[in-house]
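Next up: just one chain, as structure tokens, the form predicted on its own.
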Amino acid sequence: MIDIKTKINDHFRDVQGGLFESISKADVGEVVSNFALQGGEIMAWADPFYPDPSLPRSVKDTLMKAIEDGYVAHYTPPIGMPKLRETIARVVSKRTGIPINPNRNVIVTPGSDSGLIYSMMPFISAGDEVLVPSPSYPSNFLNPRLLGGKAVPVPLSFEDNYQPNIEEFKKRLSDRTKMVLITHPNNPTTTVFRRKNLEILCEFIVKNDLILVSDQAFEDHIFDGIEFVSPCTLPGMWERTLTVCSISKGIGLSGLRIGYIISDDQIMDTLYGAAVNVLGASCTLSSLAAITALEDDSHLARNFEKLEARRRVAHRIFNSIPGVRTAISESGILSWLDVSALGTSEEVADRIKRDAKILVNPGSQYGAQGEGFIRIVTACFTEESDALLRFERISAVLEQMAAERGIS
């Protein structure tokens, strides 16, 4: 019998989807589906209000009308529907102060995950290195490898509020370094990189003639008046930055699978040219809904109020558990808990899965600096009472683990 794995190239050969070995990563294979079929609940997908209905009324009306009209059976252009690109350009121009040309600086993608790897594809060749803060989104470590390159983790620390330390970047710079890849605000830590730290990092990028990919999927909700700075607005960065965004997190429309990339037209010309080969075309129905979602920002304010309150409740409950520490979330829909006093990331996540029947993310999946932590999508469930019930079930498990270790 042929060993087909030997035919798979080195970049993909060790990637596993759970068909032959157990996989714990929530967005790989049947992990979530199988756990849900067993009666488990999911707080490991960065999907606001999952699994409850959460379509804004205006978006729902657009979807229904579009289906009735029948046009949605047809393609959009591979680079994105013109009106959607125009809407995105207006939103981004307002946020950043940069005049965005919808026909030269915007491309629509089927979600930000495809946007992330597509942003890297024109730049990363065999042997190229990508500096990636750790902890960070798991795809940031895998994507360079899938393209033949190598992710070089750059450690961030809880004690430093996970701000980038330029000395750590300098230590890892080599003649093979091609790119810096950041998730900002950071997933999983929720940290917002401060202007001063970003300025120093961007000076390093310009000085060393690097490319920056900035994943800003969580940018919609920043708490406590913290300033959010898009790196592409800093000196020398527009022409070397690809900014990847999404309607999944802040707007809460993960299932529509619409993301977008903003960049200089010299970069965008290449992205436009290969879009049909790599991206295909975004869903027509989703594109029409995304226009409404971006134009009607009233739901953003409602989500902000709900998520701001939710993160305070989560912090109060989880930070009171013996042996657990967590900083209050600075952005988005997540909580990041240091559970190292209770066990490894996998041990704690497995215990929560077994005893609370809730799936959370082991921090070790987010890079070496994530070991000893767990990520909880605290924005799951629409009703506060439903979320609170799950927080209390998780808390009971963690308190039991603390008691078993004599921590009080």
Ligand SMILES: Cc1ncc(COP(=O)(O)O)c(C=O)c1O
The other form holds:
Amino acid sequence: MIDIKTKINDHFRDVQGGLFESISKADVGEVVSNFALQGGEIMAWADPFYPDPSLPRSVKDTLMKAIEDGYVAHYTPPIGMPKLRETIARVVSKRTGIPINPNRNVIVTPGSDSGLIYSMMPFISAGDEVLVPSPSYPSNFLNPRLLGGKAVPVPLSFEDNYQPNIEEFKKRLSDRTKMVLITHPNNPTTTVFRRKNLEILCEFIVKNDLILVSDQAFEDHIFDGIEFVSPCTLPGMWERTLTVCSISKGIGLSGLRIGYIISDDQIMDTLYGAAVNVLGASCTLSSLAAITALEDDSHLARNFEKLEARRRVAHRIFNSIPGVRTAISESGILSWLDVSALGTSEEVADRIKRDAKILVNPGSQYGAQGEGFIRIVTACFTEESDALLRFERISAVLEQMAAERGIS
Ligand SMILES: Cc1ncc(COP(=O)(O)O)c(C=O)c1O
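What does the same protein look like in the form predicted in complex with this ligand, given that the last one was the form predicted on its own?
Time for the whole complex; same chain goes first.
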């Protein structure tokens, strides 16, 4: 029998979570589906209102009509349906104040996960280094490796409200550094990087002639009036930034698999040129639905109100558990809990899984700085009472763990 693994590229060979590895990472299919089949509940997928039906009426009408019309049997252009690109350009221009040309600055991707790695592909090759704040989205550590490069984690800390500290970036700069990759607002911490800190980071990027990939999947919901700054709007950044966005989180349409990248014409020229080879094309039916979803921003407003209230309830409950500390979420749909007084990330997540029958994410999956934390997707379920019930079940397990350790 051939050892096919020896033929697989070094940087793909030890990827985990395939057929022969049992890992608890929540977004690797089997673990989740088996747990759900056994009656477990998933609060580990950053998917608003999962598992309840939550398709907005206007989007449903568009989908039904598009199926009736029958055109959906056909491809969209690989760079994205023209009307969807126009809609995206309008939304992004309004948000950022930058005039976005739908035919030069926007590409539609099948979800932003593919957009993220595609943004990096033209820039990262063997040996290149990518500075990645830690904790952050797990893909940010794997993507550079899949391209033959290396993620260099830059620590963030709870005490600094997870804001980037430029000295930590400087320490890790090398002659192989090509890129800074941020998730902004950050997942798992929910932190919005503040203008001042972004300005300092962007000066560093310009000075060292780096590229920035800014994953803004969670940009739709920023709470407490915190200012959200798109780094591409800062001096010298437009021509060196790829901004990656999604309709999965704020608008809550992850099942449609639509994301997009915004960038300067020169970068976009390359992304357009290789689109058919790498992305194929996005789903025609989903593209039509995405136009409706983006044009009618009442979905965003409705979700915002609901999720803003939800994060307060989550904070009140989780922050009152002995031995647990958490800051109120600044954005999005998550709670990020320091449970280090109760055990390791894995131990605490396993115990919640066993005793509350709920899957949450061990913080260790988000980089070394995530150890001692867990991530809970607080936006699960449409009804407040359903969410509350689960918060209380998780809380009871954590209180029990605290009592076992004599923490009161
Ligand atoms: C920070 C972040 N970026 C990107 C994605 C990818 O989302 P999608 O591919 O659904 O757009 C996710 C999904 O969880 C995420 O958390």
